[in-house]
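The data below hold one chain only, encoded as C-alpha cells and taken in the form predicted on its own.
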Amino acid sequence: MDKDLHSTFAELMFHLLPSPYESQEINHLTLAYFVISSLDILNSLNRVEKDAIANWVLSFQVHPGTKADPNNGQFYGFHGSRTSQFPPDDNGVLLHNHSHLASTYCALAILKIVGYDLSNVDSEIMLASMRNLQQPDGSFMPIHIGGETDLRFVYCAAAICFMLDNWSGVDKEKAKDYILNCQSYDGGFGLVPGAESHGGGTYCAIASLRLMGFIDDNLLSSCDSSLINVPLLLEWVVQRQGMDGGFQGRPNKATDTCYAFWIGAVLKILGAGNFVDNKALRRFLLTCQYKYGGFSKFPGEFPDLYHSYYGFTAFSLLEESGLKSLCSELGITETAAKGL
C-alpha cells in the first residue's frame, strides 16, 4: 500500500471535496470523519490544524434553551451539516432540531481523534435526551422526529456513551435484548429482528455488545454460548471471504472493499483474526487501490471517501507497516480511543 499517496489523497479531500459530494452535504460531519480518521490511521494528522477542526465540529452541537427539558422528546446532539442547522427563535426556543445519532457519533469520534477533551462537551443534556430515542424493544431512532430503527443506531448510541464514559443515555439491558433478537438462524445478525444476516449489521451487533461490556476480548477463549451462538456466528463470518480474497457482506454477493473492515473487525473483536487469509485479502485490496490514491468499492473503479476509509482501516487490521493500530469496536485508532 502506498501510504504517502493515500495521505495526499486524504489531505486533498480535507481541503476540497469533488462536486459529486454536493448531494451529501447533509452528511458533512460523516464525510469529515472519513477524511480526518483516514489521516490519523495514515499517521498524517499533522497535515491539518487540529484546533480548527475541533472548533468547527463543536459548532454543530445543539445547545437547547435555558429551560430545556431533557424529557420533551428532543435529542440534543450534533447536526450533520449547516443545512440541517437552524437558529433558535427570538425567545431562544429551538424550533427545528435535527441533531442525529450518527452525526453525534462522528462528531465525538473526530473530537477524540484531534485530542479534544470530551469532558468539555455538554454531555449531560445530550445523554439525558438520547434516552428519548430508545424504543420499548431496545432499538434506537436516529432523530427525534421519527426514522427507522435498527442496529446501526444502537451501535451509535453505545459508541457515544462509551466515548463519553457515561451510560446514562442507554438502557443497556434493553439494547442487549434487541441485539440478541437480531441474530439469525445462520449465525449472523440482520439489521432488525428477522432480517437477512449482513456484514454491517453483524459488526454493529458485536461491537455494541463489546462496548457495553457484555462480551469480553478474545471471546473464543472464553466462549459463553448463553449470550450469542459464537460457533455459528464464526462459521457465518469466516464464509464471507471469497475466492478472490475479499469479503462480501452477504452470501451470493460480490466482494467489496468496505467489508474487509465490517467482517474483519468482527473477527478481530472475537479474537479470530487468524481465520483470515491475510495474503489473499491484501491482494484483493490492492486491486481496488487507485493509482492517484484512495480505494474503490470494486477493482478497477474510481475511489470514494467511504471505501477509501474502510480500505485504510482494513490495512490497519492487517497490521500494514506505517499505519496506526485500529480500535475495532470504535472505528478510530487505538491512540485516539485511549486519548493518547
Contents of the next structure:
Amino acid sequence: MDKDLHSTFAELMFHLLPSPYESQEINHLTLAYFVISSLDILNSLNRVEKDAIANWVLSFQVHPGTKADPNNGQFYGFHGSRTSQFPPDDNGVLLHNHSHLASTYCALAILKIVGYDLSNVDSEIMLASMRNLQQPDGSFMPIHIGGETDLRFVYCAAAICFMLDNWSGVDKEKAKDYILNCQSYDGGFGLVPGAESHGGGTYCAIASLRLMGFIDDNLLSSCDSSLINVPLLLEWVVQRQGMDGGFQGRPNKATDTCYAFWIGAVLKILGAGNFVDNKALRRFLLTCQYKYGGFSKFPGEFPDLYHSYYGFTAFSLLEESGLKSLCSELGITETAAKGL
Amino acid sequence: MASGSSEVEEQEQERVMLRDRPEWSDVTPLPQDDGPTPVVPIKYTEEFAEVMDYFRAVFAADERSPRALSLTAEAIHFNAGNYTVWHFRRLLLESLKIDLHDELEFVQRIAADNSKNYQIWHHRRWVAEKLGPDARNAELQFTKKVLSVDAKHYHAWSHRQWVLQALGGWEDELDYCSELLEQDMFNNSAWNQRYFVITKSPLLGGLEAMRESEVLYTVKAINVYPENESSWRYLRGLYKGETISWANDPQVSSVCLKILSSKTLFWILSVTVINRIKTSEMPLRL
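Complement to the form predicted on its own: the form predicted together with its partner chain:
Let's see the whole complex now, leading with the same chain.
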C-alpha cells in the first residue's frame, strides 16, 4: 500500500471535499470522521491543526440552555451538519434540535482522535436524554423526530457510552436482547430481526456486545458461547472471503473493499483473525487502490471517502507497516481509543 | 402542485435559481453559519447552497404552505438523506392535508434515482403507516418493482418484511420467493425471505409444520447447484434448535452422501458434514 500517496489524498480531502459530497452534507461530521481518522491511521495527523478540529466539532453540540427536562422526549447530542443547525430564538430557546446518534458517535470519535479530553464534554444531559431514543424492543432511533431503528444505532449508542465511560444512556439488557434477535438462521446478523445476515449488521452486533462487556476478548478461547451461537457465526463470517481474496457482505454477492473491515473486524474481535487469508485479501485490496490515492468499492473504479477509509482500516488490520493499529470495536486507532 | 414532484421534473430541464423566481421574492435566505474556521469544508455548488438557504428560511419561519412543500421536494432532490428536510415535509403533508397516495408516487420518483437511502424508506413507511391496510398492495407492488431491478435490495426487503408484519399480505409470499429462486437459486435474500415466511407467516403453521416440505424443496435445489452456500445454510436453518434430527435425518444424510460421491468437494458441504458429525456426538455425551 502506498502510504504517502494515501496521506496526501486524505490531506486534500481534509482541505476541501469535492462538490459531489454536498449530497451527504447532513452527515458532515461522519465525512469529517472518515477524513480525520484516515489521517490518524496513516500516521499523518501532524499535518492538521488539532485544536481547530476540536473546536469545530464542539460547535455542533446541542446545548439546551436553561435546565431542559431530559424526559421531554428529545435527544441532546451533536447535530450532523450546519444545515440542520439553527440559532436559538430571541429568548434563547432552542426551537430545532436535530441531534443524531451517528453524528454524536462521530463527534466523540473525532474528539478522541485529536486528543481532546472527553471529561470536558458536557455529557450529562446527552446521556440522560439518549434513553428517549431507545425503543421497547431495545433498538435505538437515531433522532427524536423519528427514524429507522436498527443495529447501527445500537452500535452508536454503545460506542458513545463506552467513550464517555458512562452507561446511563443505555438499557444494556434490552439492547442485548435486540442484538440477539437479529442473529439469523445462518449465524450472521441482519440489521433488524428477520433481515438477511449482513457484514455491517454483524459488525454492529459483535462490536456492541464487546463494548457493552457481554463478550470478552478472544471469545473463541474463552469458550463462552452461551450468549450467541458462536460456531455458526464463525462459519458464516469465515466464508465471506471470496475466491478473489476480498470479503463480501452477504453470501453470493460481489466482494467489496469495505467488508474487509466489517468482516475483518468481527474476526479480530472474535479472536479468529488467523482464519483470514491475509495475502489474498491484500492482493484484492490493492486492485481497489486508486493511482492518486484512496480506495474504490470494486476493483478499477474511482475512489470515495467511505471505501477509502475502510481500505485504510483493512490495511491496519493486516498490520501494514507504518500504519497505526486499530481498536476494531470503536473504529478508531488504538492510540486514540486509549487517549495516548 | 400536490406533491411538488412534477415541478422538480420540469426544473431538471431548465432550472431557474430561486432568487430569479417571482414567487420567492419575499423570502430572505437564511445562510448556514460555518463559523470562523470551517474544518473539512465541502465545495458547495451554488444551486445546492441556495436551495438549502431558502429551505432554512422557510423552515425557521415554519411556513406551512404549498410552496414550502415544493421547496422540500427540491431540497430532497439535492440531498435525499437530509432528515431535517424530510421531517419538515411530513409536517407540511399533515398541515396541508395532502392526499398521501400522491406522496407514494413522489417517493417512487425519488427512489428511482436513489433507492439506497434510509430516509426515503423511512418516509415511505411513515406514509404507509398513515394509510394503513389500504397501502398494503401498493407497498407489495412497490417493493416488487424495486426487487425486479435489484433482487437483493436490502432496504426493499426490510420494507417488505415490515409491510407483511404490519399490514399483512402473506398469501402469495412463499410463491413469490419460489419465483425469485427459480430466476436465481443463488439469491440469498430470497432464501432469507423464504425463511422469514415459513417461520413468521400466520398462514403456514411455523417451522415445525413446514420442515418436511421445505427440506424436500431445498434438497432439490442443492442437487441442482451443490456449490450454493445459500441452500445449504437454509437446509441447516430448517433444523434450528433441533440438533438431533439435524444429525439423524436420513434426507440430509442422503443428500450429503450423494454430493460427496460426486467428484467435486465443496467447502459448504464439508462444513455441513463436519457439523453433523459433531452434533451427532452430543446425545452420546449426554
